[in-house]
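So this first bit is one chain, no partners, the form predicted on its own, shown in structure tokens.
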Amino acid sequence: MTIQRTSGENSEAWFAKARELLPGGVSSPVRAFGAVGGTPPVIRSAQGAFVFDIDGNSYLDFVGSWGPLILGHAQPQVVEAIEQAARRGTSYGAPCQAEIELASAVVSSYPGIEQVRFVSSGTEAVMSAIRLARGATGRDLIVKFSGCYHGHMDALLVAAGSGLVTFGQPSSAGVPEGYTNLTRVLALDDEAALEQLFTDEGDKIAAVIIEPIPANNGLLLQRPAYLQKLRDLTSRHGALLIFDEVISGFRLGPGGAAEHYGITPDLATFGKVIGGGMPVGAFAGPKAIMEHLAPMGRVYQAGTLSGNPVAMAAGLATLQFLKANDAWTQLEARGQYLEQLLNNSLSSSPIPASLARIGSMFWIAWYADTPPRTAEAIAEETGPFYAHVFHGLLARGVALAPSAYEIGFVSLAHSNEDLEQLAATLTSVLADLEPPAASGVN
């Protein structure tokens, strides 16, 4: 497709517009461009890989909503699937078959679950199954990881510590200390601090969270030995390890990281794909713990729009697609495919460049001759020198995310052509763009 470029005149009433009625003109803060600065195009329509803004520019899309659409945009199944679901009513607040069908392909695909309970987002997943986890556990301490990321929960809305254990201390005004000092968090890949945390406290963790791939911090892949190590402590203290994979569910494979890596954990959170674009999000595990939650335990947990039917309509769509057509394995030969063109496009960066790529996930981690494992090690320079490459690929019509942190996402929308493409302008940019000064970014 050819790219067009106009005027963002359009854009820039609208959002003008947006900042009157929305704090900051969004609802979710990272679209407001803050940490790249500029305007954001007001988007009007999206088709396959590319969105379209109001002023008739087109952009080829690798934030893909930010990684629900592993179909691509307005995917013609997904949406034949939610025009028929809301033509036979867009709610219903009771159980439907669309439910019981995706909780069907959700329960026979991912490993170690018997039941699953759905929900409206990733958020609402996560803290519904922290509650699970203290109910069944009846313990209240609850580790996560700096550079792991899982919605805005309160008692995991927390700062880290510099790679020992500290005491969560909230990263948002508005969450009170006594949300979060129950929390301890942990650099990522430390051993050391994990065996002595639980040494420490291990009977009164009743669980550990992690996004065993990432995605929110950078894409801080982890050695398959440190994820096991969390398996083998939780399992010998008697504590859950919940695996956030709001993101890598259903996107790297059917059963997600826990099959990538061989290790089972005892929830699992889900979001993004499997709601084929709509707001869904669930949470699973096996029976024993599962059946802690209302109706069969004390565990409450509700939602008016939980099991939405037309959300599951478009899940259950998005999921049978995926099965039917091989998906995977096409979303990981062009996954390999695009590592081969970036690392070229990055030989030629005018400072140290790296990329990190796994399926159909990628994120460049600049200033790295490799990829960094852990928050701390993501270098300090990122963010303003993200910005001007950034807005390069934008001008010439290429969308990444606002973002230095923020990863990529390919869909089975996206061709070859498109893959190349984005090395090809990324490429353009860097050879655009100078070293930066010693002081920093020019």
Ligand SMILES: Cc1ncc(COP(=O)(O)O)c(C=O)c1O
Second form
Amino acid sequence: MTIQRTSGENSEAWFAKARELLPGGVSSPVRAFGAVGGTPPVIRSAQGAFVFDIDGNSYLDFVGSWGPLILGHAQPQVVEAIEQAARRGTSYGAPCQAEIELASAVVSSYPGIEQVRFVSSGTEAVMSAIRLARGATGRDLIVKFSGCYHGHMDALLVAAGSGLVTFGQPSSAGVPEGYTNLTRVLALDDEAALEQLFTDEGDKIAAVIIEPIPANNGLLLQRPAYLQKLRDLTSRHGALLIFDEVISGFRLGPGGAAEHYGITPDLATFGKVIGGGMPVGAFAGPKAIMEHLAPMGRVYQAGTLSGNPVAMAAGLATLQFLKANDAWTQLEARGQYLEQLLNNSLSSSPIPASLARIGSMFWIAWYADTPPRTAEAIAEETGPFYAHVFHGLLARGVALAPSAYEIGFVSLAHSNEDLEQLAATLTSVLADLEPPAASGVN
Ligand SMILES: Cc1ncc(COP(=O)(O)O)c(C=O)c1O
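Please could you give me the other form, the form predicted in complex with the named molecule, since above is the form predicted on its own?
All chains and molecules follow, beginning with the one already shown.
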């Protein structure tokens, strides 16, 4: 199997320059194609379901900027809202109507929350929610799950998702041991381990944080009974349950995974879709917890550009469009159609492969007859095999994420024909691949 390099001359030249000026040539690691080899196309523009590079190539895009672009690229209402907001000033450092309107949209959509604080990224949302949980409970321990990624705050950079799996690092350099001493890591889907931890240290646990739909290390869909167990144990021991809905929030439905599973967390974190493609994060909960935050309470948290009027306008336009167009029903229908198409394609795979899908999120588990539920159950050979699939697709004009562990996103901009194109292209890529004798990126 040989990898077809797809980047054109212009991308090669610009990316060489990027490597000089930006570490790895990028502003966020997985973009560098380190896991799949080759040079990433340098992007000039994007519209609807497509991105266009500086060599004139177009790609049918299922990355969607890693999740935010649920309406597709440069969606007209969102662009209009951004333009209008920018004309009224790009930042005030003072309360604005758009942040109050967006907060109202979030509170009325998501179960159990009364107040929202806006920040500028998912990482910041999680970092602030953890501090709030510790401040509100007066406890120090945090529990996370291996394979779940919650952004790059020090204390949670242990056994995290794709960026780290991709680079084979169990955790990051530069994080002193003392910063992770108060973090406990459990495997997903293991009720006994959960019970044992609560028996041993339940009265010291401030919060358990989980991606209720783990989507950063493959798509590791959990049993509802397991999530319910988590809710029961945290409630019984006075620990807060934090649902990290940075990916799932407003993508799966207006009430995210909480609504889907009928399980209400104590705090929820948001990012991606809530900002409509602009840098926005948020965390939210009932007043009794949120009022521990400054200026009401003693948990300090702040941000120069938090609640930025242009970013708020993009988020608000996105949520309004989703609600007005019954988007989640449409996205579920497209997801179902894609599932059917991809299952057909995968039947011709030279190795066992299965599809995990929920709503508009999908992931192919290679070397697996059924999709795994834990990070530990993902086959090691997945990465090298995926590199060939990835480049085969890219060479034929279809972009999935440049990592075997990242999921794909369907947007409202994807037509049925686009979904058929993905499936047909995958079928043709798989037909060209022989069963892998030796793995490795050529
Ligand atoms: C579940 C989850 N939490 C937190 C983050 C961090 O968000 P950001 O990249 O905006 O800092 C991510 C990013 O992918 C995520 O998927």
